[in-house]
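Okay, so here's just one chain, in structure tokens, the form predicted in complex with its partner chain.
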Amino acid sequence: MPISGSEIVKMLPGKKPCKDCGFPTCFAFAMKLATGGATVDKCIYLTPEVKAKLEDLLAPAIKLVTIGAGDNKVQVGNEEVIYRHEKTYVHPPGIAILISDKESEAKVNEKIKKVNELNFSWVGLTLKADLIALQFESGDKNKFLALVKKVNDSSNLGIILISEDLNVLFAARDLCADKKPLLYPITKENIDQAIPKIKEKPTPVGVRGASIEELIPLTAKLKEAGVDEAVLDPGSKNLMEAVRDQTFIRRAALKQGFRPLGYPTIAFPCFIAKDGLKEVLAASVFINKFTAVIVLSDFDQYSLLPLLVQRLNIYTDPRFPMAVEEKYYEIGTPDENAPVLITSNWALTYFIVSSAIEATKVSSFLCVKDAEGLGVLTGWAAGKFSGDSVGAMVKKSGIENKVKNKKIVIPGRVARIKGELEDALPGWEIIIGPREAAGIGAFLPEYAKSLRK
């Protein structure tokens, strides 16, 4: 629920133009506060009550929560929209692997190694899982603490501690408190006992209720005690309930401005689904549906990659298509007889076309025309890949001086620009290439041969 500058100004001292906050008037300061351009503590004349009230009113609708420390910390929350097309999602969910102290040492070692080492290159980025969840199941406190110590020593990733026994939970916390582990679960049964312990060494906590309603008094209590980094588990028993609960929590926070539910959420596909494939599919539903921390029982390279790619895709900012720079790119080591092809500058198009060319091992020049981040066909439909503009780009690029054969291959889907392009590029021959990048493999080697005759 955003508050306006004119409402804020009523709460400021406003008597004298002290300018101590760095702004000429209280009104100017209030306007800055409303848009997030200043912080409340800049005004030194506020009573503690007013200051707290203002800070509360200006806080984001969904609390920012940080799990872990240093370069590997995971930040979740602060989301501003329900659907990504309304603006964008901002903080991708943390993906955790679950390790129980009942698992064999070999299995534990394998899981630690996996979560530490598995990583994938994808469109210039490195994709990785982020968190390790440790579950107390054995009933043997020392065994669990040994596991916590081992993981803490052998990984820099953030930790989620899971124990129904509070003594064990806080003993484990004491072993890795500097890493800001997430403590789970805080419930209506243990909250009173837990609060003083949490306050000893503040870390984020996971609040579990049997329903959304049950969470509300718990977060209220935590907040009153000054504990405000929390993630919510509404106790959904299956995927249908999970979608409902995740949707209600997001709506309550954003549309109703309901503070007790203004926190990110955590989900456990590891406890909902039994078999591996369905567990990963359930996790993908949580990625689509607002969840901020997702705990999996296990994964391998083939199940983790799809999940990480999906997270990347859904959390990509839809307002800015990923685009590459307009110019000609050299693929391999093209010489003056190499083929020249052209495509649009949508990152995905470039990625697919350049990998298809690479796969043929035919060194080529790939011209990339700025179509404002659109694909070839949509770019054409929007007037950004017309014959005229493609011609102008080719001339400007300087590719003319790189090749003897004045021939350029255009995507088959926009064969219709051939005539216009011929007019725009006198002296060039326009070749209609395959309709899809998948056809480049069959087309390019033969075509390259023909250029060398």
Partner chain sequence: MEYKAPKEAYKGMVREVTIGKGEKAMKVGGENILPFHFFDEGSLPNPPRFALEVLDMEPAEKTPHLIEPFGDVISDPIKWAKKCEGFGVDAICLTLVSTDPAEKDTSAEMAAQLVKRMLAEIKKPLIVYGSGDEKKDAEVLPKVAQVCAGENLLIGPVQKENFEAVGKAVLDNGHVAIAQSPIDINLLKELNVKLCKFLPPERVIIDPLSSALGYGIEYSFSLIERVKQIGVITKDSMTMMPIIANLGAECWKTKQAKENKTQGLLWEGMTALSLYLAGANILVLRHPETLKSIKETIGR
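Given the form predicted in complex with its partner chain above, I would also like to look at the protein as it appears in the form predicted on its own.
One chain, no partners, no other molecules: that is all that follows.
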């Protein structure tokens, strides 16, 4: 549980206001520490013991773990709430595809191609799977290492290495250590042997126990050894147990402040549910129930897209509406005679309007005004979609350098901004368009023809 500023100040040296930390008093510094606005090292008078204790108390209740490197790294953990509506969830779960070294070369190539190329445009974002899990099943070390090298060379995604044989696991780690692969499983049987090898080239590890209780001494041992990036697998045997275990771990970390369980978790619907549809449904449950890494045996566009959209919906901050970037968008292949329309940046508004334009097959420019994620009418009512602000956006966008006809179509629902917009955009003609996006189909083709006369 978070420590309060009043508790922190009792641990500070309490010297006369030295202001060496940049704050007027120790209490002000303590309050900033409690809210994450300062770091412990700002106070140069703390003893090493107190500093270490404060750092531990101020650390996130659920450890932040990074799998992979560069633009494709996946960060999980660091969550602060049980329920999304309390604040927001921060790091979406990583979705992985499982590739076994027993699979045929054709199947391996198919899965690599799929995870690299299968992505979806959605609300201005690109949705895709995040990780590749490689499983040692064949018993042939060289075969597995060849698979690891192949995936490492052909994909930039983060890697999960799965092997019960520690020698194989760390040999595979050495081939792709620069990508910070997740090593799985670390168990009570192999942890003493594994720790020195983990510390040679620090990478995140997956800790597996036969129960939640079995995980506790394992994470304590890892922490004592200075290995702090771990994800937990409580060894759930079926979906009912998995929901129970995932919920218990989350609540123990956040509600009870129980540090030995303060780590993100991993789940394997690929092992729990063998049937394709049941596996997808199990993965859906894991997205809902706090799991940080979800491994699927396979997927296609029909099974992956619903999971990605579900993940997006849950891990979108409920305090802010979905919005797209303020700029002009090219729909089709517009030229200098193409129509110019404008709308707000609420994602739903943008996609309804852009889809209606696409359906007419009339190449157009669509200017999107930042209305802080509000729809056109609501944005106008809130003062976010006024003639002055729309005019400023049009000038800033550079759209006037792309078109010959200085005409812009505004939504019919905000026709009242026409005069104000004419003042803000001298030389432009303001056209009042349909009140609803449904009217674009009848309006736009004829309007586009008039621009070319």
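Everything quoted here is computed from the prediction, not taken from an experiment. By rigid core we mean the largest C-alpha set that fits within 1.5 Å across both forms. Numbering follows the first chain given and starts at 1.
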- Query: Is E49 one of the residues whose C-alpha moves 2 Å or more between the two forms after the core fit?
  - Reply: yes
- Item | Exceeds or equals 2 Å, Cα of E372 between the two forms, core fit | yes
